[in-house]
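Below sits a lone chain in structure tokens, taken as the form predicted on its own.
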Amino acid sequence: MTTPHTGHYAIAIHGGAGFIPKDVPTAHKKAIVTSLERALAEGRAMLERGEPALDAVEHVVALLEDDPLFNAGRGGVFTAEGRNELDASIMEGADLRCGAVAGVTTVRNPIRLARKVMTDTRHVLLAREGAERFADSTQLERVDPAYFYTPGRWADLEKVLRERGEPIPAKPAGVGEHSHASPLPSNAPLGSPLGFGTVGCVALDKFGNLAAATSTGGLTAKRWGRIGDSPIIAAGTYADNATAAVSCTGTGEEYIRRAVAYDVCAQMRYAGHSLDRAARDQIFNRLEPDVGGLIAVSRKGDIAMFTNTGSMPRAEATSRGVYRVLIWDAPEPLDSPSAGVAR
């Protein structure tokens, strides 16, 4: 293996910007922290072993896609027609290679299909039926669409459609066969009924390479094949070894209009701003309040994690001893043996 560039690494994860109240039941909070801590521990272990940042961000996001707590993969929100249409993107900073998919319905882990777009085609973004046909040529795991169903997300859909005065569609066929036990003591959904809960991961590996990945189910009751920022390179995801890796979460249209992920890197490259300053400017100056958040890691291993909503489940770890999970501002307690470092 090539000699490490610096020997340092850093990783950050988000579980979506939204409005989780601070008096959320302890069991709900514990479920969020446990899930993020597991993903953080596995991602950090990969980087510690010297594995590439690209592999780490793909693995972490796939873990979160499998977790029904989040609006990605198995916990994705429903369209107005009662479908799960999933988006994801991934990018590596060394050569700006990237891949994305939008509106997929049968791929268990959309982030893995996004990486296949990056590595196995000359394209960047494949959507809907075309992405599904491309998936047919891969060995990736496929699932019945009912696999993605969760009771809480369906309740979100019913609520929004009732408020709109629109008919509620029939539940997906096969829900009884594919439904999953909730990790929570009730089926109450977490976060905003608009569908916040997008997941993302950014990482710097020991060889100085950066990578970013983002995955989402989009907005509850979305229509007309709506696609947000998560599969749009430069809007929801960006990575460049010269500056930083960024993953965004929130109201996707606002991130697309402002090319938020890219602009963090552009401010660093062209204006010489620090990661902290560039990331803060996006969230607190360029975006309206209650729109969303982002996570980012710089080529030096600095981490930024900001939101202008009430909360953003997030986690970070570095080779220099940082290791913590947050939902609001103060670090949440970590009971795992892997958390045996200062935080």
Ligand code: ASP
The other form holds:
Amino acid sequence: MTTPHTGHYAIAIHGGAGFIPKDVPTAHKKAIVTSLERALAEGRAMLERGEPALDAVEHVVALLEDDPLFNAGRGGVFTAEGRNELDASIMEGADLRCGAVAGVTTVRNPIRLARKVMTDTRHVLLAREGAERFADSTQLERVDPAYFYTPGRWADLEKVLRERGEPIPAKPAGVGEHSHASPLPSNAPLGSPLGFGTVGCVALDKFGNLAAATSTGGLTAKRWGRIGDSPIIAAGTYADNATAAVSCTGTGEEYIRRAVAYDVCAQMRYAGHSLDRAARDQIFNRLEPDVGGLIAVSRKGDIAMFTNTGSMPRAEATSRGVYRVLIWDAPEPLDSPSAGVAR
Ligand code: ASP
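Moving from the form predicted on its own to the form predicted together with the named molecule:
Full complex below, order starting with the chain above.
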């Protein structure tokens, strides 16, 4: 599983593409930067110690799942029926092993269940009741569905259903016992722009191995067992040691149609494009504006982080001294689809 190692490592994380206004209160900015910095620091320390990229991406995504600021794990958005149905996937680049879960409701950290699917089954993707039954066979922590509830996400649901003229469902049983203080100030406007998004992490370890992980609650008021790109290998997550590791965020249907995560790697492999070129092309040329973003790290340790929505909380660190935490400031799009050929 190991390739000759360079000793170089790189890690990037995202907290979801979205539309965070630039005049967001300082307390919000601080809350998100603090969360990202903490998660990045833990992932970076693991890679620095020589731990595998796969362990680092799982750990970082689990931390962000536990953080109610993000639409993943605790703090996930609600379905139209008032449930939290969570999706996650993980992949390692050395041998293309991967695992994913969709629509789970009682597993505290869906990303850990995705990894178990990868390591303990012959399958790649388990969904809903079947995934829950598989979780029963593991030692992973289970929670009451009310654990995932946050008042902000419930307010988002009510708003969307009211706009659609649909009935508001009852809150999940036991919400009073399990709810916790909001990490945001009490006068904060409610609604999606200030609730941050899907989470993801990509990493290159000192042994040249790449890994990617993504976790989400999906889209507010989703229906009929809808599953987005996050648990779909090749759409929301991909890793291949020959090219790159990629984690996506945005309107999942668009990412599934275009196999976005895989296409970044394919452009690198078959057209010889650089990571930067391949990632920009997806976000600024192939996807429509306001659809989403992605983060990626190449086998050489280059990092790309782009969104076409205006904001995507994200952070990166490398053993060569790169360290950045960003919310806005999307780099400029390519001038044309053919610009910026391989390096
Ligand atoms: N991609 C996720 C989904 O469609 C949502 C997001 O990233 O915001 O489920």
